[in-house]
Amino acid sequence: MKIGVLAVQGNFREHGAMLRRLGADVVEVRKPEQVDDLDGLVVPGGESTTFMRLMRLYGLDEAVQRFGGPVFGTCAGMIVLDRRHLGLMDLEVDRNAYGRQVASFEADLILQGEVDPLRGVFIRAPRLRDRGADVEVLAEHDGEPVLLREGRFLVAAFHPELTEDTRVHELFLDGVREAMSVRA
């Protein structure tokens, strides 16, 4: 299993670290034409307005648009895939919703289906706005979606990667050989 992960700016070497961890082959991506035979592709956190700015830059944008696979996205990449950046996910996100740096917190989160928390890791966090029927809700906190799937769409108002937990990118991963199996 090939998984890309955008590595422009933010957390792309602890995505790495992690999908490592659970035996995936990952490829830090800097290029448009490293998409093309990749798996999955993960959009890590960092700051939304320069992960744009370089990825348009670097014609990435484009690149993950045209993208056909799984694509899990993180705290700036949630945002990055919502309808006003990307568009590839029906919702809308508010940048930096629960504060600025000095009000980053950490949260148990239930998981869909699950009986132990999961902590949330939550740094100038987006907070969703507005989503479409077809979002599914996989995990809230204080009853605001905080973990959604649409379709081949994962994203997680909050930084998976930052804890020893790895739930989070097994849900990525699961979706990434389903994906696998209907191709081949």
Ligand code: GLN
The other form holds:
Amino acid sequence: MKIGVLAVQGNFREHGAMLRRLGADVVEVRKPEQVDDLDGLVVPGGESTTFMRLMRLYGLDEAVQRFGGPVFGTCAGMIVLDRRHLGLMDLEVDRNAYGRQVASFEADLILQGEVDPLRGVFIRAPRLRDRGADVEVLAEHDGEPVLLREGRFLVAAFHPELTEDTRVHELFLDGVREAMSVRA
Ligand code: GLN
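Please supply the corresponding structure for the form predicted together with glutamine (GLN) (the preceding block corresponds to the form predicted on its own).
Starting with the chain above, the whole complex follows.
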């Protein structure tokens, strides 16, 4: 499984380390042509404004829009995939929408179909404003959807790469395996 992690800015190293632990071949993506032969792509957290600027500069915006495989976005990566940015997912996200006092926090989340809570690390996290009918909610915090899936897209408002819990990345890799077996 060859997984690309966009490495223009942000938490790409942490994603890479976790994906390697789960047995994936990890490529740090900095050039558009690197996207072509990937089985899956991660858009990490960081700062979405900087992210968009650097992606446009290197032509990575179009490369990501062209990529047809599973995509996993975390935090700023969730913002980048929404209607107002790359327009790949049918959702709209507000940046930094948690108040100053709670700008960054941790909370236990229950994943759909699971019993053990997952520790969610939220860092100036985005908040969902609107979603289309095909967007599934896989976890909530205080009634707010924080883990969502729409077909081949998976997004988290929190940072699963910053804990030891590998379940969200496993969920992504399950989707990658499924897409590969359909293709084969
Ligand atoms: N606040 C950041 C933004 O607006 C996202 C935060 C993160 O990725 N940790 O892009």
